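This document opens with one chain alone, in structure tokens, the form predicted on its own.
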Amino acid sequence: MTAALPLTDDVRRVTAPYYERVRQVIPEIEWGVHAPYVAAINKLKKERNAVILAHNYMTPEIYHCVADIVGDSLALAREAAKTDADTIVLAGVHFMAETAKILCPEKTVLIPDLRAGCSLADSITGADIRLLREKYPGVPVVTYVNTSAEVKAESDICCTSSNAVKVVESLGVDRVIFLPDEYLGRYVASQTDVEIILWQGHCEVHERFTAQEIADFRRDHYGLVVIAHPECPPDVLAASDFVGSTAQMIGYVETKRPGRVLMVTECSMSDNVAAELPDVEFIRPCNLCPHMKRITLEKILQALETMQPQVTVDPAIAARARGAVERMLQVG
């Protein structure tokens, strides 16, 4: 690992504007640890002609201070396809970095920790899809982007939580196989007349939330507005005031400005939104994604210094997976 960096007067000066963005959520004593890495990363990424794409679940010092582009999986996929940088650093999990490499095969794609995986991506394989196609011949396969390149390659089209309903309906069929998130699939089924064939994959963060937790939070916090991610169990969604992707959840809070809100998703997203909306009180049910939390400033700096670990995808798999991802991007 990179040795600890000193907090010099020059570092304080160049990082002062970044701290203004996050002082609502990062104590000054903690910022003293982050600031040298923020300064070093922002300097080195320019030298490397690198762009840092950060998911909404990254911690505030990454999300607000070194990321060039932030967003949900769909936004990051779109921006990866458009960037003219030589190197993409994916501050997120492995399937996101694979998606960036699929869309940008000529670019160097780095992920700061190869162990940053995903319970959903681990829940299904390409062989599973081939068996499903045998069981349901002629039924198109819609695959959530939270999957491996191998799984995407076996699919007809990908989707994200923000466009899943639109993707399903874009196929113009009565029945689809929807993989791998069971709860997102059940939510999609509630929003469309298309029959949804489900797979029993779950997000290890979202599946831990319960309707009883929501009831307890409402009891303890008067006037609480609850907004939930569709990867949560159906009883949690039923107990919520709004359901949407991470980008849609952020948009809801920015537009509605509820006085007190509970974002039923990975904990760091509340910090990232709170940094920009100090007038909103965020109640935090702090479920953390252990994979997202593997990505740190120190590891981002090390990745840029060493240009490792690089993400690679077999060209034959990438070519097939690219079609499914590009069809998703065309739907929007």
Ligand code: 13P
Given for the second form:
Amino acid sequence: MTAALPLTDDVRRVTAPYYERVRQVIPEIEWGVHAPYVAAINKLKKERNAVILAHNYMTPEIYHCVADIVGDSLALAREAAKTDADTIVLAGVHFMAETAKILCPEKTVLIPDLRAGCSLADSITGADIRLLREKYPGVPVVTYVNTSAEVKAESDICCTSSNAVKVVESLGVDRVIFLPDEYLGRYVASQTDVEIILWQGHCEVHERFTAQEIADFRRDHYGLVVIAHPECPPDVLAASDFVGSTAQMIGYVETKRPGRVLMVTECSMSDNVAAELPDVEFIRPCNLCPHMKRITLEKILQALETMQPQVTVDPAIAARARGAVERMLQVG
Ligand code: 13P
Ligand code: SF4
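Now that we've seen the form predicted on its own, could you pull up the form predicted together with this ligand?
Everything in the complex follows now, all chains and molecules, and the chain you saw is the first one.
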């Protein structure tokens, strides 16, 4: 860890507009630590012709103050595919950075901490898919983007939580193998007539929510609107008023403006939306993703200074994985 950067008058001045964006959720004393990094990152990313793509689970000082593009997994993949920057800094987890590299093999893709993994990505390997194909010959494999490049390379098409039903139905078949998130797969099965063959991967953050917890929050907070990510267990989704990807959840709150809302997902997302919508009361059971939380301003700056760590994907694997990701992007 390097020494904290100094908070000079110049830094205060150039970062003042950024503080306005986050003052609802970041106390002034804490901002004094973030501000020098915000100033340094915003300067250096221009010099490097770099774009910072940040997932909706990043903390507010990343999401609102240094990111060029924020969004769910699908939006980040789309933006990676069309950026003309030389360097992509992926403020998110490893599979997201790998997806960016798969789509843009000629660009430098940095992830501020290579250890930012995902329990879903760790739940399945390419060899598992080859065995499933032997067991279910001819049945197409739909793979959630929360997987390694090696797994994507063995798949027919990828999906995200925002387009999973559409992707499954786009194949025009009666049955698909859906990997690796069991709960997202069960949710898709509840929305379509296509038969879904499941795998038993889970998100270590969303699997911890319970229907009892939701009932307790509803009892304690009159008029509460509950919106959930489809990685949650089925009884949690059944107890919710709306189910959608992280971007769809944000869109719901922005358009419906509920008085009180519980976002059943990683807790930084409520902070990010609360910073923009002070009239909405957010009830926050705090389940943190330990992988997402490895990404900090300090590590983003270090990545831009050193141009490390870079994400690499074997070109032969990347070429096969690209087919599955591009097929998904074509579904729209
Ligand atoms: P989204 O695609 O909805 O952003 O989800 C990604 C993720 O990792 C959720 O845990
Ligand atoms: Fe993976 Fe869950 Fe973290 Fe999303 S929240 S990156 S699915 S472990």
